[in-house]
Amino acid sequence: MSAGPAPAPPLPVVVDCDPGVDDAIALLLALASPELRVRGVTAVAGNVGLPEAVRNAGHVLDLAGVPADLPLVAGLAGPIARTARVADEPMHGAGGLGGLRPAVPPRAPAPGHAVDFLARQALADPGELTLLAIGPLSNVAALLVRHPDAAAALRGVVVMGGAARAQGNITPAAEYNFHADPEAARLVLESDLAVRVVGLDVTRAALFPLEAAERLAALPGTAGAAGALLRGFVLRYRARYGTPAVPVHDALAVAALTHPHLLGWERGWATVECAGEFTRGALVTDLRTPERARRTDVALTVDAAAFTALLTERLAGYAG
């Protein structure tokens, strides 16, 4: 009897993030996913400033029990063409992780710059590495400018950002990550990279409910800590919007890599508005005109129940 096809080898990824509660949950999900092999984590200013993003990423890696030799590298402290970072701390609570503090100082970052680290990783295995970019796209855009040969060696980029049809969450037109560095987002989307965009169209359709967070919070160890993060995230979201469930934006971008069938995709042309008085950071797509270059895949539908089940199961696995 045939044993059937061998499982595919884990997909090598680097996670570029700005933790942030949903980044923290996304990191935990990526590290718990046998479909992925996380080769490093890079930090960028976004939900919190760069020092806090590095600290929070280190805390999550420690919480997950990741060996100290997994590289954590700091990147850009602000947008590539603007002077100020757009703050987004309130939804994420004190320090960016809902007040969660490590018992000991988190691991120190590796020396060097995230953009150079990304270049080395891409060139080490041309055509193999996927970049999971779940913060502002400053580091990714800088990679395109400083190391175009390395950017061309990427297998692709999965981006959490934008809103193709939905209203924004930082302005009526724009999602936070794209609004925080619109020039970077535009450079990435207009590049020759294979880009998949996971935006508010799907993350707002896949809300993680309070009762699921409560069940996780009751578990021991890291699973309980993840549940506590999610519970606080839901409660802050409910206080602002009246909904006892929260979009875990960045975790859905991880699921787009591990379980792409959970999302419905359309391919088309995409860019980001940089100059509009009211539309800065808005994702602009043309998914209908056959004559336009079609190089960006945009997620427009999601199996919300399956995503919630996947996230719950894999976070619960940290309870041992």
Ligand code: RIB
The other form holds:
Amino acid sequence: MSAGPAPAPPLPVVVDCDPGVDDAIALLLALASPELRVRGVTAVAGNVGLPEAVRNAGHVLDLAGVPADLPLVAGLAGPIARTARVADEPMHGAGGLGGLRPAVPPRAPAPGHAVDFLARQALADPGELTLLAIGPLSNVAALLVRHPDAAAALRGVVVMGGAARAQGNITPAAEYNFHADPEAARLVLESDLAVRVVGLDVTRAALFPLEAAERLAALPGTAGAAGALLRGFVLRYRARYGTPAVPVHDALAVAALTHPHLLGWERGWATVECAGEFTRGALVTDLRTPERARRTDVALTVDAAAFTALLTERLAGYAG
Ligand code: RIB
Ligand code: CA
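Having seen the form predicted on its own, can you show the form predicted in complex with the ligand?
Zooming out: every chain and molecule, the one shown earlier first.
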């Protein structure tokens, strides 16, 4: 009997992040996903300042036990067209990693700038590299401006950001990543990049429950550390919103790339409001006007149970 179709070769990805607890979980998930080959990590200011984002990403890569030669590169220290404003977001805890402060200093970043690193990676295999953009889109927008040829060589970009139908989380109209750098988000959505948007519409519908975090936290090694990060994340979210479960926003963007069938997608026109007094950073979509250019895929539904099971299983795999 035939063994069935051979598995597809792993997708090469670079993760652009602002760790952040959910960025940390997303990195651990991406590194534990056989569907992906992580070719590097780039850091951007957002949840924390750029130095802290680089530091925290280094700690997560050490925690994951990945080889020291996996490139970690620092990017923009703030938005492309506004003064930087680092989130004073208590959701991520002290230092941005839920208070996690390993005694061993984190791995050092590679020299150079993230935007130039992204360009080299994209041009090395035209049409193959996917960006997982799970922080403000400052680095991605800078790639479009500084290296348009490299941006055109990307296979696509999966973005954690926006809220097509749901209320925002930093203002009523806007989600944090798009609000932090709205000009960058608009540039990316209005570019020719193939963009998939994983926003609050789905991340808030796929809450990770406290009991699943507790089960992971009881495991040894990195699995237990991931569980502790998630447990603290849930407890802070419950303290603010009352629910014993938390949206692990960035991890769902990873799952959207490895398991797109877990989400329901609609393709349409999309951009980001940059000038509104109350609507800065709002994702604006038109998913129904036939003659409008439709090139952005927006996730509107999700199989929450399947996502929780996938994330739990893959993080548990770090228990050794
Ligand atoms: O709105 C959620 C997004 O903002 C996530 O990427 C989280 O890490 C924060 O950056
Ligand atoms: Ca993030």
